[in-house]
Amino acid sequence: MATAGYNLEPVLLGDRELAQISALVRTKAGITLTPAKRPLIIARLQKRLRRLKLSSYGDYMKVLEADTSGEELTSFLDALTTNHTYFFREEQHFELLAATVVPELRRTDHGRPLRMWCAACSSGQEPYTIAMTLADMTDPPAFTMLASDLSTRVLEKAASGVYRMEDVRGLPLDVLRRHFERGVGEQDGLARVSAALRRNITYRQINLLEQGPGGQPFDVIFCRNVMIYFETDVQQRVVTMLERHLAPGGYLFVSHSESLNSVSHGLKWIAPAAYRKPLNG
């Protein structure tokens, strides 16, 4: 098929522009992109250059610098941040949540709803897994949950609660029946998380390097599979912020591939990749 007005060949990414892009990603998202990531950067940003009809990455950097709205910066970070997740990932944490964490919190919560924050929620599988875990307890607790991510693209998907059937096929049949609605007609091949689960979750864009969520501290924070992309100094900033937003006696979950051993904090290790803030903290 002939094309007019477009060069579909990849635009070359020079060393200077690569350094500029890498510096901006590290400043805004805390992620270090090495020169080995050049092919990934080109693959991810080609669409932006074509949409803006730009012929060089230098021109694209000028667009980013002149973007006072922040919209193009959001698109830039959306393109370069990785979002991979699935339901009940590292399921031991959800077992610990139901068997130990919630019962312990209930001893001191004075009957109020639990406050939870899923701080790197990606496309929603993690916050919905948390919600399913709580709903399936013998005596389900009342809770509110904030789910946040840097990427507005994945937040939109998460808030919709709609997934392909292959994304939920590994879930037990009874879980699917309780917590999902199967699409029919034009929605065939899709499944949607039930309204009962969706109504307790609020989605919001939050950059963990620039701000916290504000408001009341949280009883439980999940921040998993994001700090693996950060160098130690950035990890320290994020952990300090998370600890500040934990209520006394609150719990922090990180990924099993992550460790807090290299950063300073006042949290107590309670299980692999699970920590608790002292009650007098």
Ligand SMILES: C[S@@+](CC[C@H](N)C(=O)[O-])C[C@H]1O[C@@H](n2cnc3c(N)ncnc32)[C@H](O)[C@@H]1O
Given for the second form:
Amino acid sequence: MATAGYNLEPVLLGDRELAQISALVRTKAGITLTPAKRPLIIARLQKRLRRLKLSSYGDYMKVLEADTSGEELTSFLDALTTNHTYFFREEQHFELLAATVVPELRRTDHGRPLRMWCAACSSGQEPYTIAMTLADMTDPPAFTMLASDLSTRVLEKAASGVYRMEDVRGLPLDVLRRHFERGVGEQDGLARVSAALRRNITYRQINLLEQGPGGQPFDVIFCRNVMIYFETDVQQRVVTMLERHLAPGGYLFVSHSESLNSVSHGLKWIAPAAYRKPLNG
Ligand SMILES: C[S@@+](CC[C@H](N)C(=O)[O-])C[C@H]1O[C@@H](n2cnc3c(N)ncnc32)[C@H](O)[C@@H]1O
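To complete the pair, please output the form predicted in complex with the ligand; the form predicted on its own was given just before.
Up next: the whole complex, starting with the chain shown before.
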């Protein structure tokens, strides 16, 4: 295939530029990229360099510095965040949600809709799994859900609720039938989450390094598989912010590969990677 006009050789990433890129990602997203991540950084940023017709990472850093709109910074962070996710990831948490957390919250919620926050939700599989879990309970609770991420690219996908058939193929057939519409014609090979599930979820860009969404505190917060990319000082900052957003008696889920052991907080461990704020907290 002819490739005239394009230089497909990867651009070299020197130590100084690597250090600058790592520092910028850490400041803006909290994510630590060690020098061992050099090949990953090159793989992910070379598309930006090609798109902008730049021949060095130094020039790219200059573009980022000069970009007052913040658009290139968004693309930069989009490229460097890891968005891997899937439906019913770490499914014990969804079992715990239906069997224990919701019944427990209902004893004290006086019948109001539950307030959920799925922070760092990536392309939506996690908030939709929460919504499916709640909808499939014998007596489904009313709820509202905020789903947020730093990356606007994944939030767009999440809000669309459209997935490739291979992304939903592992789901039980009855779940697929109840909660997805199968695409036909041009949409063949795609599945869309039902409008009934989509309607309860609001998507918003939120950087966990900042203040958080504010407003009414949440009964349940999911914040999973993102703190693994943070060092302890950033984890501490994020956990303190999340704890502040939990209602007394509210629950926080982190991932099974994360633990809150190295940060200080006032939450009580209730199950692997699941914590509760004391009722008088
Ligand atoms: C690996 S995904 C996890 C998705 C989902 N929570 C799960 O467990 O499957 C990590 C997500 O964290 C987001 N992220 C990274 N840094 C963030 C930050 N500072 N604020 C908000 N989201 C962030 C990324 O954009 C990415 O979508």
